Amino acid sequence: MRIDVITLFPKMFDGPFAESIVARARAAGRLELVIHDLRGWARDRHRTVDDVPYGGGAGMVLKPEPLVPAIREIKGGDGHVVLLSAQGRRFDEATARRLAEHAHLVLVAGHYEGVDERVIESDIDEELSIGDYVVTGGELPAMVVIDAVARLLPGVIDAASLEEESHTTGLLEGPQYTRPPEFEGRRVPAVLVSGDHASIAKWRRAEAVRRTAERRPDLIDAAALTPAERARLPRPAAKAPVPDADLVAAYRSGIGSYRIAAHFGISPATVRSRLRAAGVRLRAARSTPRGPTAAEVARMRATGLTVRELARHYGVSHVTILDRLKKDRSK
């Protein structure tokens, strides 16, 4: 795989990519990591990238030039470009699998208040970010996507390790130990030093859902477990029953029953009688299409999100997403 990085700060990259798994890649040839000034496509003497944005605001935005023809140069014939935005689609391990199938990744590390709109349209295949924060610039998460993808190219780590590590079904990994047996009092669990090995994968396959659902009751739903995995989940804590006036402001404020519905996560039948209950008049139906188009679904759809997912994005159900895909699909 070769990989390449336009950055305003390709210095930040000396550093993190000179130890570790990363450069053993590098070593044995198992990825290229090149890394571009985007200053050296300025066309002015003072090597200008950006400049104030239009309509007024604070910062400054990366300019389409040079930035374009940095992309366009750098990406060749079988580049696939990734924004790096704190507005991108969360970036996760199945994310990290699908980039790893590419023989060619360009990274563009976002800075300032962003990137003018028409290089996105024009140059970007994807936009990511690596949590719900901000950060200074695109390096930082640019760095994460190398070691996230890196690791997974045949051969730089050894494929069993790969098997069984937190995300990679949809689950957190379960504890782990090793000796000595005690420490302070703690012994290591007695299946773990049984030698049966059913035992010890049955018992890792419990403690990985115990704990997922623990911490991260956010990946049950999707995760491939059996009905009797299911069946032994805690039930979830009930929910704050939603006040009517927290839905009559929402409505108020110009929202549809739709989006409130999908926000407090109850029907948009419920959001209409209770508005009617508590004396809002309804405004009249629109004409138009509720929620996103065809072609957005179907452009969102071909990045790798669910039906459930774009659903959640779009604030609409996930029969109004499946009902776009079809009118695409037909087209």
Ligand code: 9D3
Given for the second form:
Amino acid sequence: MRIDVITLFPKMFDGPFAESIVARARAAGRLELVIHDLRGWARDRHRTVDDVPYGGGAGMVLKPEPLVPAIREIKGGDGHVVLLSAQGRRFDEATARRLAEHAHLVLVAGHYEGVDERVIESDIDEELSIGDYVVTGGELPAMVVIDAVARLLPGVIDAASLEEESHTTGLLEGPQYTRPPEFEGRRVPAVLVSGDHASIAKWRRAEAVRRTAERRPDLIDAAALTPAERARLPRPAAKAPVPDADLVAAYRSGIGSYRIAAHFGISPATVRSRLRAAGVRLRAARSTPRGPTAAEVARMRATGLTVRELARHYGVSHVTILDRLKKDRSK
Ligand code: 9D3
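The form predicted together with the named molecule, contrasted with the form predicted on its own above:
Everything in the complex follows now, all chains and molecules, and the chain you saw is the first one.
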């Protein structure tokens, strides 16, 4: 595989790729990795690569020239072009596996506030983010992607490790231990020193499932679990019930039962019956409805305004507008 990187900070790549798995992949001839300085494609005296954003705002934006000529020259006939950006789809192991299928990747590390959108439309095949936090540029994310992809290339890491990984896709690993068998009074689980390999495998699998359900419930749906494992999962924690005292306090402060219901995610009927059961005397429901009358909305609608525009105009929800229009029609 060949990976090209386009960046304004080529030296950032020296350290990480001199060491590590990626260095091994390069040495073994599995990976050809070439880092390009975008300024090499700048044509003016100041080697300009960025400019101020149209419409104003902080920061600088990477210009189409020199970026587009750089991408087109480097990608040649077969490059798959990936932009690292905070607006990208989240990079994950499945994406790493998909990228590892390409013979040639071109990674564009954005910096500053971003890249002119026309470059993305014309020359970027996909946009990836490494997670929901802000880093100062696309260089570290590009290195993360390269590392995750390089280790999947045939011959880079021990095939047995990858094979083991494939049995536990989508699961966290359970706890690991090494010698001594007892440390500060904490003993290694007996099953691991039993020499009973079937029991060890079962224990490890159960620990991986338990830990994933506990720490990363978001992974459980997509994890490869047997029906029996799924059946044994702990039920997801029920939503904490809303205390009566909170409903009563909200209602006594003057908030209506509909708004309380929406706030706590329970039905208005439940709110009112629980308030009644708690001994609260309910106020009469609002006699005049909030917002514009049905006739008013109907007249404005006839001018061609959309439901959404009417909702904006009156400062009410689109549901209210639809309700008024329906009332008007039924008259
Ligand atoms: C005003 C909003 N900007 C925050 C300072 C947006 C912004 C611009 C540039 C946020 C981050 C960056 C630089 N980051 C990346 O280019 C980036 C990134 C990231 O910040 N988080 C996770 N993945 C990635 S991939 C590229």
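Just so we're on the same page, rigid core means the largest C-alpha set that superposes within 1.5 Å between forms. Positions refer to the first chain, counted from 1. From a predicted model like this one, the values you see are computed outputs, not experimental measurements.
**Q** Taking the rigid core as the frame, does A249 move its C-alpha by 2 Å or more between these two forms?
**A** After core superposition, the C-alpha of A249 moves 2 Å or more between these two forms.
**Q** Could you check, with the core superposed, whether the Cα atom of V319 shifts 2 Å or more between these two forms?
**A** Indeed, V319 is displaced by 2 Å or more.
**Q** Align both forms on the core first, then report whether Y258 has a C-alpha shift of 2 Å or more between these two forms.
**A** It does shift by 2 Å or more.
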